[in-house]
Amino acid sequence: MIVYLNGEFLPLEEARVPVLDRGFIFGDGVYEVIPVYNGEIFKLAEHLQRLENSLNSIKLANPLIIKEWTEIFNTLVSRNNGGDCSIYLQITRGVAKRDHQFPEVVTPTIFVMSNPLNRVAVPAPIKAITCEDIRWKRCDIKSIALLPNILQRQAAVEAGATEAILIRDGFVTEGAASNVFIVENGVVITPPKNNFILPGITRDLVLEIMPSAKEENISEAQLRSADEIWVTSSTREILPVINLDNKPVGTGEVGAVWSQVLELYKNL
């Protein structure tokens, strides 16, 4: 595999990160995954663009402009045999001496990797826990400090389960690592954006191809009579949730609703 970091392609185990980096040593970044069928760059302008308010929000200015990216990363699909693949971008905020405070001076450090995404026709459905939203309050912002939903993610695996969905006082946020929708009455609803939730291009996008969903608060309650769950990201799409917390969502099966928006999903 072919990576690039700060300015050079390189096989991926030839890259090395210096231990006084501040992603390493606190966290200090933002990181962006992006999706790419047929070795074409899938919604570039809406994840850049997340990207840029990430950077804005952690005060890091973005080091590369829009033809750079879409430079590096074509070069990189073309390098790693192109196809369907996902990107991944990490920007940490430099080298530098162990400071809580910003260092004065400090080159940002960029990070770049693509891998192959092995996609379906049909997604299979899964099975999803419920945890408390332990995160801090600035979800919104694409950190790469994500103990919390590790640990979240991680309650789910030994649950036999594949995703957590996160409750915050009383209401639905997100999950572990994807946005939430339930289908209720025939009506399609997600949470607000807000602080607590990261703005899914996944998600805004199902709420292009569905003008008719909701965006709506959801509780603890409307989640566990939904008809329909699913939960949503880059990597794997739009997936229907048939199993909350060890009992059958709706019927136990896959549901119509999210039938039609897969199709939708897939035609555009």
Second form
Amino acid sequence: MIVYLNGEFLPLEEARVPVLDRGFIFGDGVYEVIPVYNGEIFKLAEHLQRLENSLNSIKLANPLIIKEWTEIFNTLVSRNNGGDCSIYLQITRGVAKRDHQFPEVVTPTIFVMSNPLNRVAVPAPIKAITCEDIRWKRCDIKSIALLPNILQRQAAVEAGATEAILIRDGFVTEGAASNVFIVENGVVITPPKNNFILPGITRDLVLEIMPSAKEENISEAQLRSADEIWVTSSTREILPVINLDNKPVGTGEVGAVWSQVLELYKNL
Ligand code: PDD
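Starting from the form predicted alone, produce the coordinates for the form predicted in complex with ligand PDD.
Up next: the whole complex, starting with the chain shown before.
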């Protein structure tokens, strides 16, 4: 696998970052995950805009312009045989003596890799658990510091599930690595964008293809009595959740509205 690190394309095994990188020491960095279908980067402008927002929030200037990012992504995709894949990019504040405050002079570290996406025509439904949302108040930043998300996802896996749905003060925020939708009496609902959720690009796409969907708070009780639950992300697209905390969601089968949204998404 060929990856990009600080201006160079090289084999993954040869890519090295100094131990004083602030990403390693502090988790001081941001990232993006961008899907590529058939060698074509999907929703690039939206992902680069979100990257810009994350960088602004942590007071780090974007080290590259759109044209440079696009060239790196296209080179990586073609050097890794194109097809369906996801691009992972991360920018950290760079290498400096360990000190919490920003270093005065520092060069950001830029790392990009691509991973194959194993897409299937009809994704298998999943089980989920609920977890308390123990994260901070800036979940809108796509920060590489993901310890709470890791603990929540691991709790799901240990319970025989695939995703954790997070609850903050009695309301659904999002998944450990996804956004959440419910269907209630035929109405599609997802929590509104705010500092407690990542503004998902897949979430925006679902709202675009289902204009009747609502952006409203979802209480824990609404989640538990929903007819359908879906989780969305760039790597997993739109997955139906048929079991929540070991209880069936709705009929316990894949829902009719999900089948509809999947078809609309594929047409994009
Ligand atoms: N994560 N919320 C969280 C906390 C996420 O980590 C993600 C995606 C999403 C969905 O966003 P999008 O539709 O733009 O992928 C929501 C990526 C895939 C990851 O960390 O691997």
